[in-house]
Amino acid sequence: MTLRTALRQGTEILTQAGVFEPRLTAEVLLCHALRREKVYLYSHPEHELSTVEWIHYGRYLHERMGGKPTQYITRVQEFYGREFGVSPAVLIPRPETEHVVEEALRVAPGARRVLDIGTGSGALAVTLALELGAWAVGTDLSFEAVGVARRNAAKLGARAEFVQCDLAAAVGGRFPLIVSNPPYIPAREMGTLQHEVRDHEPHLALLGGEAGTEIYERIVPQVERLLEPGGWLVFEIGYQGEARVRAAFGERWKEVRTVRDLAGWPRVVLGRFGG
């Protein structure tokens, strides 16, 4: 079978599971089967797959008809220029959280120390390290996802370091830049969930309590005393909860306020610690 055929068969098949975006996720699957880049399927059209490469992408193809998302197929996800790779046990990270890091940047161009809540892939604490050259500190309770993140480090050349605890609980010193996407899902709706989503990312990841902001709440008192007066705490939120979420910010608190992102839904609450 020629790549041309593979691919177009290949996207038909993902066409009729209904799987959003059948031509590019076939692309994606081929490639990796291949271990290839896209330029490859349509510079060489009439390759012929070998028996261990349709193998490969007979066997993605099934899993992702299954609703396994393309990213822990293929074990990778770009997140703000940089390939991370992930697996199961952490949530894909997703474009609307690069929103983080842009405020994360503007609020905090100097920082030199990072703090990210609840790290999972690393992408985070990964991503500011790069950026602003600095030293960062992820934290999780899941011990598979701390380990996904210290790999993603290591193979990007980032200072960071990752310790699983519960949120900040086993972290020290102090920071002039913490940054956090804790579970934002609310009980009610963990079963509005895409399937995709509800049967296959961490529900750790995922789950933010019955309102969807008891995380929030917990965070908050940790972070006044980790973080140097003057220091900027950055959260993603969920659409559901900026008013609890603005609300966790105390007297203590300055220059709090929630930025949209490009579809106009609430995405960051920020503040500046007056100590």
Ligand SMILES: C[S@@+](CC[C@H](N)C(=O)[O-])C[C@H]1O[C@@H](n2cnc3c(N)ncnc32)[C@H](O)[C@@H]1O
The other form holds:
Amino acid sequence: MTLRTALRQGTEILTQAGVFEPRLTAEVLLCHALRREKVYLYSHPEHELSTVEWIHYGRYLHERMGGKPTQYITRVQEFYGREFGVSPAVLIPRPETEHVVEEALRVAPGARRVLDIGTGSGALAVTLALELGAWAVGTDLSFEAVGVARRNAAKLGARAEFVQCDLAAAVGGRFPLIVSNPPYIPAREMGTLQHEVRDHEPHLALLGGEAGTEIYERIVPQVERLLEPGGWLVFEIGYQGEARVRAAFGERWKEVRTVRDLAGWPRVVLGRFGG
Ligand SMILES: C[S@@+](CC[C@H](N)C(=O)[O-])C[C@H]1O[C@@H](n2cnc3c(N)ncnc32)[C@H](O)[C@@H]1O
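Having seen the form predicted alone, could you give me the form predicted in complex with the named molecule?
Below is the entire complex, every chain and molecule, led by the chain shown above.
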């Protein structure tokens, strides 16, 4: 079978299965089976798939039709212009989380030490370490996530270290910048998530307690011992979390504010400690 035919048939199968963006997905999975860039598909449409390539492609299509996210098949996701490795042990980094990077760079452009609580793939810790030329610490309750984050830091050349612990329990010292994208789905909404998310992404990365804000309410008082006076805490929030997350910032905090995403939803809440 040629690449042209494989692409056409893959697109048809994914379309029938109701997969979002079937053509693009077939391209990505075929490239992954070939271990080639997309340009190869179109520059060599008559390339005959080897038996191994065909078997791989068929397996990837089958997995995708079963609801497995493409990124857990290809094991990569782009974030802030860099390619991060992912596994089913970590949340797939989302484009909206780039707002956290942008706000952090805006308020703390000179930060030389950064803490990322609930680091997952390390997307925030590694990106900020590289963008700021800083040293980053990332924490996660998941031992597997810490392994994924360490591999991403090593691959991308970031100065970062990762610790397996509850929130920031094992972290000492003072930071001018702390970021976090904690789990924020309220328990009652877990059943309403897309099945790809609910059935494949780690619930430890999604479930934020009954209200979806419990982890924020634990983080704010914990980081008061870790922020330098005048240091910033930058959170990603869920669409319903704004009021409760802002209320979690007590009277020792200043300049607490919300930033909306491109769709107009409250997406980032940040505040400055003491100072
Ligand atoms: C929404 S994901 C965010 C991952 C990554 N920071 C990102 O933005 O793509 C939340 C992460 O917090 C971690 N986590 C959940 N509860 C935690 C806790 N009590 N202490 C530390 N990490 C926790 C999860 O394992 C998950 O990796």
